[in-house]
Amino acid sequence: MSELIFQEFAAGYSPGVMAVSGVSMRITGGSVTAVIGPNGSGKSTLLKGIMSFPGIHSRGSVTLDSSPVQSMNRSERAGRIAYLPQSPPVPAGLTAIETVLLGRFPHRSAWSSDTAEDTRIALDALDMVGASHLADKFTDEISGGENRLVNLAAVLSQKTEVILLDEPGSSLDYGHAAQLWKLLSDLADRGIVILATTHRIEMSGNAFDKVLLLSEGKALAFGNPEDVFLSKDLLSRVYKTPMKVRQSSPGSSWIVFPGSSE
């Protein structure tokens, strides 16, 4: 299985000011790692730093199976790491299936046409996210939540070792969000490294194997959900409001919500 290793990784919008720093962790295929923290804590910047976005500066290192990610060219990185931004553009004039087929670009030579295999993979990806019925609909005519599913399908069709997702459950109702996290867990079981930012920390027990907690641009804690969530008053301090944390039963869902301290 693939392995993504961070060593004192930091990223920001200027060389001297890092929006997020101190990230040291090892995550492997077979697990889902959630990046949590309040708005402005550096969650999105962390993912952009991994992908070496233009205008993003980074320090430290991220390696994928001993290969430095920052040294990969754009084509190599796209062939090994897929990224779904928080607000992906909605391409005008394309159907859902045409949008999903964009995810096959890293596996094709320049200007080559879609193959039957590409189309099969794209249709399978739409089916995996429960959006097969959208295949022939134009993306500028469907809802934001439906576009979210189409863009996720495009990421899945990329067939990479690592998938990075920035708030993948945004624009999705609770039912579709739960299905999404179940899908990500299933993908991890196939050996894919899943790293996703989220505010849906109440879903941790069923969806996340590891949690990275960021606060004010610093990596504050990394580990199993129970280790991070049950650290005394940690969530209350980070979110600046009293929080209750409960586990419904061993190995099942964690429940996290504002409430008076006990």
Second form
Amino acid sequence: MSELIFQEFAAGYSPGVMAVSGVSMRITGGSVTAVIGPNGSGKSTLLKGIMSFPGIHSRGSVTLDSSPVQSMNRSERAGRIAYLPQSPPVPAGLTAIETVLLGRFPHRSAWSSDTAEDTRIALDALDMVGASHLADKFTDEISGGENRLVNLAAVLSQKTEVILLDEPGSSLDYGHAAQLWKLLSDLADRGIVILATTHRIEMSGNAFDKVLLLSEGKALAFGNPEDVFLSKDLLSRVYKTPMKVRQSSPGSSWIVFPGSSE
Amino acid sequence: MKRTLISLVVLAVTGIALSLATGPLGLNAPGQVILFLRLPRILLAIAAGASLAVSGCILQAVLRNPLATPYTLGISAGAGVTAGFIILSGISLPIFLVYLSGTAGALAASTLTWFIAGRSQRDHSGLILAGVTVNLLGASVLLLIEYMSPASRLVEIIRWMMGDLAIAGYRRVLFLLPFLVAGMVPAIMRTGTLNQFLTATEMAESRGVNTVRERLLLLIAAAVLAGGAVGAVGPIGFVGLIVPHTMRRLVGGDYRRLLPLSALGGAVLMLWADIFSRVVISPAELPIGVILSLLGGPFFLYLLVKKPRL
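Given the form predicted alone above, produce the structure of the same protein in the form predicted in complex with the partner chain.
Next comes the full complex, this chain leading.
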């Protein structure tokens, strides 16, 4: 089972200033890890740092099954780690299935056509996110939430060991959000490492197995959800508002009441 | 897709036949007219049309802007300024060097655009704004050149800006050939990469595309294609806008289909525009740039109103 190990990892937009730092954690396939924290706490930068995007500088190390991620070349990384940004533009002029097929790019040459195998994988991925019915629709004719699902399917069709998702649940309705986190749990059960940022603890049910809490660019806590969420005043301090976080029974969905004191 | 391809091939073949047959043949040497006037003209129209269409096609993906044309990079302004300057100065250069100067100006302008955009990390909006700046700059310099020109030269400059396919012999076709190959080959090898540029840069990057290098390579290919065409036939507008959009409607946005079909579509549009330019006010010729602008202006407006698919 794949394993992603962070040691004093830090990332930022200039070599001197790290937007997020102090991340040391070990996350394994089979678990969903959520990155939470207020706006500007460095959640997105953390994911971008792992991907070593142009213009992003990083320190410390991330290793995937003992290979350092930062020294992987692009195509090696693309074969092992997939990434879903916060709000990718709609690739207009393409249908949903063509958009999903974009995810097969790392597995073929830069101009070759899609094989029957590629199409099968893409259709499977659309099916997994519950968007099969959109296959032949143009992406500019479907809603923002539906495009979100299509992009998620594109990421799945990349068939990687690790999937990084930046706010995957944003712009999804209750039903699709629940379906998304269920899907991420299922993927984790198949041994895939899932690392997702989110602002909405309550929208995820109890899909998280681990939580990384960021505050002002520092990793503040990492552990089981109950340890982080129920730690006295921790979330209230970080979000600078009284927070009540509850679970009606162990293992049930998390409920969050921002703005109300204990 | 098949129907579009067949229609384009039919239009191309009939266009070539009609173009060969259009116009007076001269009593003495009809064979010479066809071989040294009509045929090179047809080849030039095909090569320039394909170049401009593919150039626009590439830029619309890389700049992620449906209204991008080869001129978004400042190419027409650059070519206009150098050609205008040469015509004004009255230096009698070999014709080959006049073409070359148009191309050099076009490439210089797109390089300038690239460096101005450097401050904004050369993302799509930064490049577009830089291109607009370079175009404005070029237009004002050209205006100055026109103001300083004596009337006879002014006519020449304006006539050059309108585009011209009237040639004798194969020199201009041969001139354009290396640009066509140098731009077209890398573009066709990157049609899958162009598809990746339709989505977020970071998504493309995460799928293994070296976005910085590929963007530069594709911009160079687009500039080389348009620069060569501008040098050979003058700054003819709108082929790079009309063709990719029409093709997108017909065959969708997948660049593995779109790019080759746009090349064919560009050739067809240019061929037919050239035929019209020769018959509309026959026996005189209407400059091809005038016809394409008359076609392109309303089309541009249509795109603005209709919110096109990229």
